[in-house]
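This document opens with one chain alone, in structure tokens, the form predicted alone.
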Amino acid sequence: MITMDTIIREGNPTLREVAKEVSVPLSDEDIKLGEEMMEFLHNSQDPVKAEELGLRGGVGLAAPQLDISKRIIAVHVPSGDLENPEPTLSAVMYNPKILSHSVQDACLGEGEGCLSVDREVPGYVVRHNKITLSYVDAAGVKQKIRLKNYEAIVVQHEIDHLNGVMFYDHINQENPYALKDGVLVIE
């Protein structure tokens, strides 16, 4: 079971490496890793389990954060709608790749955080508002989806981990809250 002790922190060189693609058909080991990553996200979002296991809440996790340099991410974005509690996005993605993106950029009004970063880093993290991506699912089937707003930002954050990029690399160091005209701020 993945816990906060399993997750490596900033400074570990694996977080700055470009991860390797996984081979398809997927190995049992890679499928199991994806399942464990998703289990962590579910546990981290369950208030009782999170407290019991000492987990910080997360909506995404990338294999490099577990010191495994493979192109695997898990995302589980809960619904904010009590009448429709289904998650807005829940998937384990093998070899995810952004195929295209919008000209429109966006950022989260509260900034971003990361399970591998034990400090608050203030500032806007500007990303693409809409993306089209392909990935292989756990059944070995190639998928293609379009995402926008929060879900697109979550996936871009996780794909950054596969490329050795941390969220704060996107923050303007001289003026962390500077934004170009037209950037959508998602609250």
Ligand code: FHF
Second form
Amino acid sequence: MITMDTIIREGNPTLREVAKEVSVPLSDEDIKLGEEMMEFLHNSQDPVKAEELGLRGGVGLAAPQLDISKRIIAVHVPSGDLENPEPTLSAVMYNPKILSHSVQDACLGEGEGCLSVDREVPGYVVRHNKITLSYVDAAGVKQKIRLKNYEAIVVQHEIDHLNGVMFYDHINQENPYALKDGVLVIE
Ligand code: FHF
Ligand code: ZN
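Following the display of the form predicted alone, present the structure of the form predicted in complex with this ligand.
Whole complex next, starting from this chain.
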């Protein structure tokens, strides 16, 4: 089972590597890793299990955070709506690739954090507001989807991990809360 002890922290060089693509058809090992990554996200969002296991709540996880330099991410974004409890996005993605993106940028009003970063880093993390993404799903099937707003931000945070990029690399060094005109702030 993946716990906080499995997750490597900033300073570990693996977080700065460009991860390798996985081969398709997927290996049993890569399928199992994806399942374990998704299980971690579920556990981390379950108040009882998160408390028991000492997990920080997470909506995404990338294999390099487990010291595994492969292009695998898991995302699980809860709806936050009691009427509609289906997660707005839940998938393990192999070899995810941004095919195109909006001109408009966006950032989370609250900034971002990271399971591999044990400190608060204030500031806006400016990303693309919309992305068109291809990936291979857990069944080995190629998928192509469009994402916007929060879901697009989460996936970009995860794909950054596959490229050795940390969220704070995107924060304006002079003024962490400086924003160019037209950037959507997601609250
Ligand atoms: C998180 N947690 O998941 C953050 C960190 C924008 O590479 O966002 O480092 F648990 C992956 C509902 C809403 C439920 C938010 C992408 C952030 C990715 C994980 N938690 C949440 C929730 C959360 C990182 N990460 C603060 C841990
Ligand atoms: Zn992260």
